[in-house]
Amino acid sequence: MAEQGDFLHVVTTDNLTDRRIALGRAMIWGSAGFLAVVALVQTLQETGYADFGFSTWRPTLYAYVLWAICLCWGQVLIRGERGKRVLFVLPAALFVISMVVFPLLFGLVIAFSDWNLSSPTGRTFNGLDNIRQMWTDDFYWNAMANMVRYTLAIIVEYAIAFGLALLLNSQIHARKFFRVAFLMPLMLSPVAVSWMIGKSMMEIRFGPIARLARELGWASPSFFGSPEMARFTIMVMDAWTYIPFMMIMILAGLQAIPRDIQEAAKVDGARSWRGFWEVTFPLMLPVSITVILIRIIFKLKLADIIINVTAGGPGGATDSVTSFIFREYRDRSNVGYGTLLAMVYLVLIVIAITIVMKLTDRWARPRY
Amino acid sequence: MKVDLYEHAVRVAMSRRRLLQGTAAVGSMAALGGLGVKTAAAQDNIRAEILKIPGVGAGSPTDADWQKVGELCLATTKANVAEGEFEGVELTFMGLNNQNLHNFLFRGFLKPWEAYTGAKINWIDLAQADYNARLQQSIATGTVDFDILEMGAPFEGDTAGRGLLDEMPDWVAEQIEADDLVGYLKAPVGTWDGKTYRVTIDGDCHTFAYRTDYFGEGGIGGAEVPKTWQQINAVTKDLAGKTDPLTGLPAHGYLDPLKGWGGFGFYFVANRATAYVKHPDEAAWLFEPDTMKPLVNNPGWVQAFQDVMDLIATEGAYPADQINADPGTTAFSQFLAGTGSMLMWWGDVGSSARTSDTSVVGDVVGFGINPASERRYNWRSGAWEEEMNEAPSMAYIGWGVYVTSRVSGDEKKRKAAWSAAAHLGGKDLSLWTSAYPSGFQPYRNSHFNYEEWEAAGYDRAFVEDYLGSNRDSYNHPNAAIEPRIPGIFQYYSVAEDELAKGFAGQYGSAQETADAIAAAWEKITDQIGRESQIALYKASLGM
């Protein structure tokens, strides 16, 4: 049992002295004040108005934690009891602040800004121009177009994983063998699908989907010569390593079907094809709108398969929104576009995916 | 000593070094008796001894005999650092794992040095297309993670120019024979400010390759060899729809290299270019000097533009696909394996078509210098003038390895970082570099000694075409040298990118394609900061 003077000792509010509350208040604030300060005096530096400061940010974030820590034993101190339930949300949140909040609003200040890697003079703000310049980047505006492209497919791959699950739930030969067929191309790293299948595969002279593609009279197979071609090659290898992902969904949703209501429906003269549409389906609805968000969150961040196979090309036709960006930082050294880019993109995310689950909140609710 | 003996060795050219070794060398034999002048003859024959590794025609060599060569030229780091000199020091080497090359064999050479002086390297491998933004990124965000940095000298823009480097000691230099390098790789190369951080280990041009058995009387590709880019461009065309009479496979000419390598694509089109803008009587062919203004979008560069977009609207001039071959695949997966007949590429491609599995045009290769032009352009007067032009490019200025600051303040690192950088630098083991696949040229007086090649098993034919197009590129007056400017592999890179949408037909023309280029460069250079980038662009032209 706590005893008094201990941290954990129970100090109810009626209890709380004066000069405790003061000494709480005086370390919160004070080391708010202390935070305040080394922060000012950093910025100072960085934008050029005063010659002091420090060399690096660090001592910043060590008033931060210094005001984490006051922030927290303040708030015991002048809560009591009510304060020191503070202690349990208080951590995640000062994490959040350091780990996203801050990011994220570093992120806006660089998006804002002009900043070539190779630069001596570093990062410097231009106002509007980012988004001028986003506004008339044709390369940009195509990226953007094969995301909606891009994303239409899971429309395609959804009926494929569903088929396949059918498949999978009904009484088929070797079924344990297929589920676990079928769901190989989910273990590998989309990194190794685009050199399995997309350099080693599909090469043009010695690869085997190549060859047959040339038995079968396409004289010269090459899956991303066209623009056209490329991006349908980029659709299939993504679809081929992401359908088991959605397979693997619908076929634990279809056999949580009770089956009881199947039967139901057979006896009532529902025939498969109609039993399907009326009965399966709807009862799959919720199923299938989940599986169909996380597979558009999974292809919003569409970047890698694109970047090793076609590096965006041929001339930015397969390019995706994030392996654009990717380039934009990597190879340009265009930190601040690409960082303009990033926050546009995730804000457009954060609409979408909030319009797309609102329209479909009625249907994702469980129909039995 | 004697001084009739020491004035001899003078007579001969001996280094002091060197006369402390063979003084050193002859007393130890001495101390072992008869032994002694049979391993100071072995010793002497070195050179010859790692050619034979694994020999001209046994294959491509591996793991082992990269160990060997290392151990079998770790003499001059035993004349400056004892044994075990370095235990307990640990080193991070960043370099280039490119087509299993360079990284690759520092591995096997530095093995028997790391046994002997007790040091341990760890290894951050990067591929061609990423080494860019890695050591970009390094740079720009201070963490530097690594001790001994192989690096071009495209880069000491960026990290000399920032102080992130440290200063060569004399004890290397002397080590590595510097005097030996060819006459372009001296001072300024390699030099910053008047110090020096490098030590050399490869050469760069682009030479040009071809196939003999596509020209010549009766060649499908005609009775004369091209020797200028619009015969080039004629020959491509013309072979379009023919067969290949090594492989029985379609005939091509040209192998341009249409998708991009991390910026290093750009030299594939820049050796074009260079014939076309490079003038004689100046220096400058990216940028105007007094300006940065860039001058790729001029009429010369179009042209070079131009050139390729001719070939790919021209059915069955490429191979298939070639929309998607990079300058590693146009070398390895399509020259050497018999795709194909003329190539620019740097000067190593030579070795490897003689000693490397993966080539079957060892019988049947040539080779020259930059193709030249029937016209150049001139930038300043802005007209063409008919003239013939050559202009080998001087692509990439050579790899070199650097040892970083981070060393500076620990004299024991420092050395042990020096050392192995010596080590990979040294005249012998970089004979061996030369002569089998590695990723590097020949780029040492010393490496033009036809004898030592021939007693290797090349034939003098094949040596005397191979060397002399290096060689003559490296001492051609209308060389074009590439600037050391911060940020030039940005320049590269957004080139390519750039050109990578025109040849897809993405922009109106090739002019505009060039524009685009242009536009983005003016940026980049606004960026970095024009008054700083005209000074370092003038002094690294020696302007």
Second form
Amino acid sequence: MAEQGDFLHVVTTDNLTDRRIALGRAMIWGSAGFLAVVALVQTLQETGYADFGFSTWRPTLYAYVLWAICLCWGQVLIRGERGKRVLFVLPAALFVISMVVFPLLFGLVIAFSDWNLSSPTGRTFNGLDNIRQMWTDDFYWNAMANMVRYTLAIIVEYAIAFGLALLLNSQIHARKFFRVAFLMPLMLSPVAVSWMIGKSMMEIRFGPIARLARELGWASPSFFGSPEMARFTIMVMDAWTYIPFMMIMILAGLQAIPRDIQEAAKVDGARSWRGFWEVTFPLMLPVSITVILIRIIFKLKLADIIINVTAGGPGGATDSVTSFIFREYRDRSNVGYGTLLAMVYLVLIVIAITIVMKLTDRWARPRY
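Please give the corresponding structure for the form predicted on its own, as opposed to the form predicted in complex with the partner chain shown earlier.
Next up is only this chain, free of partner chains and other molecules.
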């Protein structure tokens, strides 16, 4: 039985007076306005446009908590019993706003600031200077072009992974052993791959791969000497690490194809290549699109192998955008410019992924 004063167990749907609804709306809009004013004052003070403000962002945090409370209480006053559902959403909403929205807004403020950790002047607002620097930064655009090259390499990775999945899905000898063996690169950290393959096996003087190349006639097997060769080697190492991931996903898709469909295709004359192209491949399109999308997301974060093996060299030729931003933070302590690049990169990724998902939505629908 509901007790007097028990807020959550009091049904108030029939007691929604105009005065009560007005009070609820006043609480919501008043607290939102107060939060906006506090955040605006603090932003103006931080960017140097106002001499008054607070020494820390703590008042903004208090205003945010007050707004969250008023929002929930106001919903209860306006909607009665139905408004109490907001209380169950409150923890998730506070978490998302605190962990996603606030860091993004703070990152946006830093992106338009001159903030070098080695400078004694601290953080100062510099308007569009970071954008102008990005626009004329040849190394950044080279890193962006590299990202396009690295991402296009996924097409080759997908073809190899599909071939391996078909092989492991057939009745070959020691199939289980090969499935485990092909998965081993995926179990290694990219950092370990960098040192094991890039730093030791491909070492120009004593590395076994370099020695083998020398035996085959390559006089000076430098896998990282020229920009083109270094980029190709980075692609190979990254592909060696992640092709097993694509393979295992495609293999799972192949095993999920109903046997009766394949048998019916064989009866109709669709065997070998024709059966693959007209039956297996269309049925695998939803899995293929998913695998490629996930791989694109992995590829867009490519940094660890590059940082450990080439450090972006020679002359920044192998830099990805992520490794370039990382070195901007670590080597140059340039937080403001690095944050702007990260924000721009985030926007480009969201736009690109949205376009790809839109274009592939029709293909990804199951066709059986």
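Basically, rigid core = biggest C-alpha set you can superpose within 1.5 Å across the two forms. The model shown is predicted, which means the values in this text are computed figures rather than measured ones. Residue numbers count along the first chain shown, from 1.
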>> Is Arg231 displaced by at least 2 Å at its C-alpha between the two forms when the rigid core is overlaid?
In response: no
> When you overlay the rigid core, is the Cα of Gly83 off by 2 Å or more between the two forms?
Replying inline: yes
